[in-house]
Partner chain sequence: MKVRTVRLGDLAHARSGDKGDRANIGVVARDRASYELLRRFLTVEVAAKFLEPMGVGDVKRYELPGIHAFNFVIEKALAGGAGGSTRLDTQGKALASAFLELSIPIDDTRD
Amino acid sequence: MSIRVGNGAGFWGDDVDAPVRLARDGDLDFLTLEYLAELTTAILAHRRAKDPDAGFVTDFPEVIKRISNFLVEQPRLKIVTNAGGLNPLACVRNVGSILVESGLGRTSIAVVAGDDLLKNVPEWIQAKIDLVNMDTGESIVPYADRLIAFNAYLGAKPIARAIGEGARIVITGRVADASLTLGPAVASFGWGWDEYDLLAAASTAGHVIECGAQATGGLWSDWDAIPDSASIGYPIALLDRDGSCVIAKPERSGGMVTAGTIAEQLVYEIDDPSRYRTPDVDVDLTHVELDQVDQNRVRIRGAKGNSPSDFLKVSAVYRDGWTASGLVAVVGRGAVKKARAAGELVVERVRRAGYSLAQSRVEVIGAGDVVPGVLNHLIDRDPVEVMLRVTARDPSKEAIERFCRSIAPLVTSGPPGIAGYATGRPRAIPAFGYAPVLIPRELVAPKLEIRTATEWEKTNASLEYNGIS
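Let me see this chain alone, in the form predicted on its own.
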C-alpha cells in the first residue's frame, strides 16, 4: 500500500495557484498546505487582537472554493492544513459555508486545537514553571503581560486520529510542519507511535515537502537551469507502508526534482542533523541517502528515529513597541557614502527633535548590508546607485511618528542624488518580539472536534473539544 501526499503551500503568501494545480494534476490522496511561520503567528495575533473573528489564514477558504470541484471528482482526496492559525474555529466556519454553497455540506471537517496556551501563562508563572526564551536564556516574565500569542507545536497524533475517524478536511492551529505529512501516513498505515524509524521516515518526507517548491527547484543554486520556473510543480511524497519514500512532482509541470534540490531542502532549518526534533520523533538524518531513480523522482532512505523530547516548543509573540522603515534611492558618484550619511542624518535629526530611539539601523542595499560581511568579495566598491533603508523601533509611538516625518526632507536637505521615495512616507506600526520557549509536554492537551460542513457553518459558540490522549 502507498499514498501520495502533495504540499501546495510553504508559507502564507505562497503561490495561490499552486494548490489548485497540485489538486488537479497530482493524483493525490492528501493535499497538505503549510502556512505558518513565526512571522505569520505575529501577523495573525495582531489581526485577532483587532477582530475576534480574524486570526486564521484567509487564503485557505479561497483555495477551498477553487478546488471544490476536485473534491467532487476525486473522492479519495483529503486535505490537511494548519490554516487555522490562531483561530481554527473561525477558519472552519468560513470553509463550512463555502462547502455548503458548493453542495458539499456533508463533508466531514476536523478542527485540531489545544495549541493556544496564552490564557495559561499567568497560572504557570504563579506556579513557578520556568518559561525561558531559548534564544537569550532569560525568563519571559518581564514581558509576559505583553504576550499576544503563546502556541505550542502540536504533533501528528490528533491529525491521524481525525483522518481515522473519517475527516476529509483537517484544519489545525500550530502544529510542527512535518506532522502534516506524518499524520496521514500513520492514519493510512496503522503505524504505532513507538515505531520510531517509520515515524522518522515519514517526518523526513514531510520536512522535504513542507516548503513547497523549494524541493522542486525553488532557491536551487543552479536556478538558471530550472525548466519552466513560471509553472514550477510542487512536491509530492510517495510513501509506502514500510517507510520508503520517493519525492516527485506532477507530470508536465515546471521545475525539477533531483538529489541536489532535495539535499538542499533536507538540511534547510536543521540545527543538529543527528537530532532533528519534532513533537512526534527525534529524527537522525545523518545516514539518509538520496537516489535519483528516474527523471524528477528521488528516493529517500536511511532516516532513523528515537523517542521525542518530554518538552514541546512554544512560539511566543509579544508587543515590543513601535517600528517603521523608510526606503529611498541614491544615485551618482559616491552613492554609498552619500546614502550612509543620509541615513545618519535622519537618526540625528530625530535625536535633536528630542527623541532618543531605542533602536535604529541604516542599511545601504547594494553595498553588502543585506548580508553583512558575507558577500564583500562580490560587492562593487563604488556602485552608482543604491537603496537606502532606515529602520527604527521604540516603545513610544510618538518617537516613531517623528522618525517617519524625518525621511522626506532628505530630498532637499540631504546629500545630492536622493532620487525620491521607493515606498512613500512610512507609518508607525506595532513591533513584535518573538521568543521560542520549551514547556513540559504534560501541560499541553491536544483537542479534536469533527463535524460536517453544514454543522460547522451553524456553529457560533466556542467549542468544548474532545481531548486526545
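Give me the form predicted together with the partner chain now, not the form predicted on its own.
Single chain only below; no partners, no other molecules.
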C-alpha cells in the first residue's frame, strides 16, 4: 500500500494557484498546505487583536472554495493544513460555510488545537517554570507582558487520529511542518509511535516537501536550467508502508525533481543533521542517500529515527517597538557616496527633530550591503546607479512616524539624482521579537474536535475543545 501526499503551499504568501493545480493534477491522497513561518503568528496575532474572528490564514478558505469540486470528483482526496494559525475555530467556521454553500455540508472536518498557550504563561511564571530562549539562554520573563503569541509545536498524533476517525479536512494551529505529512502516513499505515525509523522516513519526506516548490526547482542554484518555471509543479511524496519514499511532482508540470534539488532542500533550515527534531521523532539525516529512480523521481533512503525529546518547542513572539524603511534610487557619479550621505542625512534630521532612534541602518544596495561586506572584493567600486534603503527601529511609534516623514524631503533638500518617491511615505509598522522556548511536554494537551461542515458553520465561537490522550 502506498499514499501520495502533495504539499501545495510553503508559506502564507505562496502561489495561490499552486494548491489548485496540485489537487487537480496530483492524483493525491492528501493535500497538505503549510502556511506558518516563525513570524507569521505575529501577523496573525496583530489581526486577531483587532478582530476576534481573524487570526487564521485567509488564503485557505479561498483554496477550499476553488477546490471543493475536487472533493466531489476525487473521493480519496483529504486535506491537512496549519491554516488555523492562532484561530483555528474562526478558520473552520469559515471553511464550514463555504462547503455548505457548495453543497458539501456533510464533509467531516477536524480541528486540532491546544498549541496556543499564551494564557498559561502568567501561571507558569508564578510557578517558576523555566521559560528561557533556547538560543540565548536568557529568560523571557522581562518581556512576558509583551508576548502576543506563545504556541507549542504539536506533533502528528492528533492529525493521525483525526484522519483515522474519518476527517476529510484537518485544520490545525501550530504543528511541526513535518507532522503534516507524518500524520497522514501513520493514519494510512498504522505505524506504531515507537517505530522510529518509519516515523523518520515520513518526517524526512515532510521536511523536503514542506516548502513547496523549493523541492521541485525553486531556489535551485542552476536556475537557468529549470524547465517551464512559470508552471512549476509542487512536490508529491510517494510513501509506502515499509517506509520507502520517493519525491515526485505532477506529470507535465514545470520544474524538476533531481538528486540536486532534493539534496539542497534536505539541508534547508536545519541545524545538526543528526538531530532534526520534531515532536514525533528525532531524525538522523546524516547518512541519507538519494537515487534518481526515474525522470523527476528521487528516492530518499537512510533516515534513522530516535525517540523524541521530553520537551516541546514553543514559538514565542512579542511586541518589540516600531520600524519603518524607505527605499529610493540614487543615480550619477559617486552614487554610492551620495547614497550613504543621503541616508545619514535622513537619520541626522530625525535626531535634530528631537528623536533619538534606538536603531538605524543605511544600506546601499548594489554596493555590497545585502550580505554586508562579504562580496566587497567582487563588487564594482563605483556604480552609477544604486538603491538606498534607510531603516529605523525604536520603542516609540512617534519617533518612527517622524522618521517616515524625513525620507521624501531628500528629493528637494538632498543630493541630486534621487528618484522613487512616487510610492509615498513609508508606514510605521509594529516590530516583533522572536524566542524559541522549550517546555516540558506534559504541560501541553493537544485537543481535537471533529464535526461536519454544517455543524461547524453553526458552532459558537466560544467552543471548549475536548482533550485527547
